[in-house]
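One chain is shown next in structure tokens, namely the form predicted on its own.
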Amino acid sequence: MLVPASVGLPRLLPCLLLAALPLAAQAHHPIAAKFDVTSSSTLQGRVTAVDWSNPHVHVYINVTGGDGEIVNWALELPSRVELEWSGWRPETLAPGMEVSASGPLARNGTHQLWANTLASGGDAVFTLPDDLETQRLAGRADAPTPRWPDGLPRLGPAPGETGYWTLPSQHSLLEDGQTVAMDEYGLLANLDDAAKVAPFQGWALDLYRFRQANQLRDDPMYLYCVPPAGPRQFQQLFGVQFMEEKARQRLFLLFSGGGGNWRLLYTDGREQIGQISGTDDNPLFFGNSTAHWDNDTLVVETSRFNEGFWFSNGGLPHTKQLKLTERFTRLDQNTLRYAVTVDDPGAYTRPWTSTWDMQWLPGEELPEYYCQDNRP
């Protein structure tokens, strides 16, 4: 049964709704890009299947309409990684179980609903706590920055240990010194604040405003799972990990999401070579990087990017002229400061810098979260 919220939902389903806790709004894409968040509907039906996969979990249910016709609906939920963090498993729901779900419907009219709430037999299922990520950091020990025998900071885990960087304090590029409200996807709370985000050229500001007003629906990472390259890799929920090879003066920068993407950085100033190296004739998602240590800060300079990706959450434009200077500083055991200077004379009026921190999650490897590149 499909029930629009306007018909008095609490009267129709009092027990289920009181028990159903809201699902946190973490998703591979902004919910508003796919679903009409200005309204809410409720579905009741019988489970036919549970698809426990990336980038989102789906529960399929048969819903009987007022005319007696049975239609199969897809209930979309957060990622299986987050649900597993919360203690849920795919067998929590089984085919044949009766469920109720409420949330916004798909904008394109297909039989899809984003499940803000999901309940079975009066009990909430597949819910996420609001502070899921911060809960996972509880109990960390404070300590100084760990170092190699040569005195340089360790950016990755020590031998025999695991861990990675997560929970960025900022979710989109924003010029240092500016204060602009935005959500975890980089969507502005007030579109009139767009010009404060960065020193845009006129066309770039117009494009940024269009992408924002369009709820980021054209984002190639959401549409085709292209890599979250540039600073965007440090704005993602599931984090990054450094694997350092001191003897070879290089490190691998791994991140969860996309197709299991990674960067290779030489720390002695050597340029990348081979297929992973971007050139003027073959610009790549990750460009061409050189890296060196400046005291306790790893400095990475990258250019020769292509234009086939969004280099930040929120849809900030860039051109092939983009050059990035990234600075990684491990302030202590648990804090990594990331600062990036954007120099793109094709899109911005001057170079500018954005800075944020990430938190160390010890004792775990990067989540297994994949979204394979499927460009047409």
Given for the second form:
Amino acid sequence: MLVPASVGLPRLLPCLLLAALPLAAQAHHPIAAKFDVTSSSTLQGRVTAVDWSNPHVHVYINVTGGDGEIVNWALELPSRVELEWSGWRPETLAPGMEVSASGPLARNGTHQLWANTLASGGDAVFTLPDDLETQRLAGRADAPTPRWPDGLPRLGPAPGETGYWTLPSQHSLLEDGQTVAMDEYGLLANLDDAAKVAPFQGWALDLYRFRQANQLRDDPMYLYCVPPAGPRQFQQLFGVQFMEEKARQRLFLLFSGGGGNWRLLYTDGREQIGQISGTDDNPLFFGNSTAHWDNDTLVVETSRFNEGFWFSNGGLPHTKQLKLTERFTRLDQNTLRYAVTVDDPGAYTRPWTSTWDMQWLPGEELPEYYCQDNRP
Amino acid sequence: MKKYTIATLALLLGFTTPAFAQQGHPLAGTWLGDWGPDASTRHFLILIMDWDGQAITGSANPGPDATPIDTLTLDSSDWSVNIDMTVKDSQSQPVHFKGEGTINDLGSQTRNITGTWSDDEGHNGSFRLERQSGP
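In place of the form predicted on its own, the structure of the form predicted together with the partner chain is requested.
Let's see the whole complex now, leading with the same chain.
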């Protein structure tokens, strides 16, 4: 039974009222891009299948309509990674279970619902706490910045350790000194704040506003598995790992999410010699970087980007004139400060800087979360 | 001859089109389409446009009939485009093409421009261009 929220809540099963708990709005694509988040409906039905996959878990249920017709619906839920972080397992839901789910319907009218709540039989079966990320950081020991024998900070795990950087304090580029409310996808709470985000050129501001008003629906990272290159690498929920090869004076940046991308940085000033297509005429998603240490800060300068990707959550545009200066400073054991200066005279009126922190999550490896798993 | 020219242009395009979609300035890139006075008389058109941060520049129909675009403007308040150039029609006759169009489906990798054109002789009609996307 499909029940519009405005008229259906009084008729919901008591168990739903008792049991349903909110799910965090984490997902592979912006929920608003696919679902009409301005409305909510409720479905009741019997589970027919569970697809326990990234980027989103799907639960399929048969819903009996008022005319007795049975329609199969897809309930979309957060990623397998997030659900497993919160204790869920593939067998938590099984075919035959009676469930109720509430949330927004797909914009395109297909039988899909984003499950903000999902309950069965009086017991909450799907919960993902809003403070899941904070919970995962609990119990970390405070410690000073770990260092190599040469005194430079370690950006990756020490021998015998595991861990990676995650939970960025900011989810989109935003010029330092500005305060603008936005969600984890970089979607503005108020579109009138768009001009505060960065010193846009006119066309770039209008394009940014268009993408925002369009709920980020055209984001090529979600649609086509395009790499989250540029500063966007450090805005992803599923984290970043540094693999430092001191002997070769280079380090690799590995990313969870995206297509399992990586980036190579030489720390002795070398460019990426031998990089096929790494010229101004055939630029790259990750550009060409040179890196050096400035005291305790790794400074990376990158240019020759292509224009085939969004370089930030939220849809800020860039052009092939983009040059980035990134500064990585491990403030202590648990905090990595990332500051990026954007110099793109093709899209912005002046260079500008955005800064945020990431958190060290010890005891875990980068989760496997690849966009190749994507499905409609 | 016309088929040969188009094939040559298409081959050339294959070597010049970047193998990725373009998410930067909405006009930058290679656009393919046609123009003409009516549905039955159409002239093949390739525009290659670029944005240097201050001005949009471009050329039409790369190859032996290539011509620079004299004026290209974009009004991002409504995504309207003005194009002023001299192009050769299918009979290789020069035409002073003054086009007014609008970018449609702006967020798509294969967005398009549709609009109308006129020349100094009082001729007019429609044109359509589609942004080419790599594989």
